[in-house]
Amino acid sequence: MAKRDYSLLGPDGQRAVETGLAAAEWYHTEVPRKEMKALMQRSDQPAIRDTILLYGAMILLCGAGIALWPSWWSAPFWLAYGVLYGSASDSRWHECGHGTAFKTPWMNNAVYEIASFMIMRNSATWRWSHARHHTDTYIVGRDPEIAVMRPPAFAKLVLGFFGLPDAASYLPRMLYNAFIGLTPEEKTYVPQSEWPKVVRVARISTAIYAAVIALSLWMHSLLPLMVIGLPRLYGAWHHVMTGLLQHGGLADNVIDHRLNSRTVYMNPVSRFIYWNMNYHVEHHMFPMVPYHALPRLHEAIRHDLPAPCPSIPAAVAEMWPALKRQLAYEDYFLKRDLPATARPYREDFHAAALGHPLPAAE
């Protein structure tokens, strides 16, 4: 390829739409439809549990926090409580914005607006982003939610991991919707229909943080921000870490999510605050399997991908060369083994769409 352009208003865009990559048919490991079926059953109890768990450790450690502030004695207890609002957030917005946490739709859509307020997206925009990644995975000029771009900055990547450039581009953009509108690329996959939620919801968070800035300037205090607003800084490392994982230094413009996602398996902890989504090729492929089930559906697909990368310094040993790599040759990606039970990967339709074969890592 030449030079990338990530722009959904550019010509990678326009050219992914012309070839048909955009919105093509994705491969996917065949199930029995009965054990599918079984598979996509939703249940209102596993999500419960988990959001009385979330919230109610985030309240206990929140009062702790105020309760010892100023005191450095307060630190542990922010620092805990950053990670579940800055990052536990993240896949709540997730896994809620797909419908499939809760069996009950008003569950999902109060969990939802929570979490995408607390994670510093606009709620109504972000839907529709989101279903644009999923339809579009990773082609360039396609897909608005690609984390680590070619060649890869490396500064944002480290910034990444204190939130910064995630709320410099959220600002901006709240207040661009809540007092002009949608920006030129959120009106390419956004319905017109949804475009007065879009302001309604960027006015609501503008007066919220409004509020809570108000009221720390009237206390002469950062305390009413270290509650609402700045864990989402110095909570995000956590999500920033297994989203880096989900895609990369593997594949872009393909259409086998084994080629351009990635499985790791994770420590109960952290599986708690990314809800399952470590099983990331699986709920690509699958994405209406809710995230308690993903183990199980790991179980019954995993003769058809690669193996799952044991652990998390497992992954990042593995992605980060791939990684440096692109720093000189873009078009570089990791390319993991199938074991002898897969079927092979789809790779003709990128290959007569884009002219060439597909790199593979040496």
Second form
Amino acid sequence: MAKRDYSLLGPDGQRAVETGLAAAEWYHTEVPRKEMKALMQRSDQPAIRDTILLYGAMILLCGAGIALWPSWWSAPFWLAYGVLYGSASDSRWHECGHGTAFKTPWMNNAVYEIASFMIMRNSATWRWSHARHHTDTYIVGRDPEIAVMRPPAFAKLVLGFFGLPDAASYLPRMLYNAFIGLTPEEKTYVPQSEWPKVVRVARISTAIYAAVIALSLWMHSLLPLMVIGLPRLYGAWHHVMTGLLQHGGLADNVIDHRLNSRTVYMNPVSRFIYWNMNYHVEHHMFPMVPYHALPRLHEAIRHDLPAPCPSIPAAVAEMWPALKRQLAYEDYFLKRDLPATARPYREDFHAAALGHPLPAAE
Amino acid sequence: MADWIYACETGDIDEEDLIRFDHAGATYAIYHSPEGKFYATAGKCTHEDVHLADGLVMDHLIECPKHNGQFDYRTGEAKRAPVCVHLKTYPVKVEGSRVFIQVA
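What about the form predicted in complex with the partner chain, after the form predicted alone?
Next comes the full complex, and the chain you just saw is listed first.
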């Protein structure tokens, strides 16, 4: 295959549209309607509990950090606060963006706006970007949320653990959106009716960051930025780690989430931070199922999925060598075996959409 | 005036649920509301080519299974992003236990 062009305005995206790979009908495991209806049911209770826990813990940790500032004894509190600010906000942004976390719409919207600000994403733009990610998951030239492009840029991956590429991308874009408007790429997936909202959100974010920076300068202290802004950097590592595991080293340009997404069993703390998005095949296959029902969905369809990775270290151990191989051979990807109870992969379907056979995988 | 087309039996759809109905090359969604009324809309989301029949009915909303966009199935009004374009609705009548929709 020719070198991949991840631009949303490039030839790969155009080809995906022409071949039917874009906006295709994806494989789904069959689940009886009554069972799926029960899994899709919404509830406010789990998300209210988790939100109180999250914001309560953030207030306590941040308060301790401020009280002990500038002593190094404040460091553990900042590190914990940072993970909740810079990583848990990613999953809250995600789940509330889907509108599945809470049953009550205004609760989803409120947490979505707060989380979007914390994770440095324009809440208006990213709602549409994520819709495209679900339509065309890891379709090159169509999906704007491909975390690991091929060949992998390892320096960027490492810097990502400190939030630097995201911040370096977000801040100029925030200013561009606030003062000029949407970029040409954003205009490909954000409907025109939403453009004023993108600009409004960018202006509000710009005003908040300007106020925090002004306060820091006035106080001659980093402290305000330790509370707002910098935690997106020093607490990013957890969401980057879990985010890489979602699709890293797996197939692209396929229309079966079993081939391009990864489910990983995680410890309870990581699952709280990640809001059960470790059940990632399940989430992509059935995005209407709320985070709190994903373990039940997993049990219902696991017979049709590759075996989940048993832990985060096991998932990293599976992914990392694949990424390294992609440095030399871009077309390489991991193809996990399916259990005997599963319906087989339909490689011929993807190949037909691409217009040529899939590359050999190991 | 378009004909009334027999779509299903009232008992075919649980309350607060929907089914897919295909007719003459087109696909529709038939709804059974919580108060026992029946409604019909186009069968696919206006955002992308996705059947609404796999979605979730909550009161008078149908949520698309792909991107969680929502419509009021009584009026077709788009209620939640990413859907922006309203859903076409169709008249429904019930005769005994038989549900008919009027398609243009």
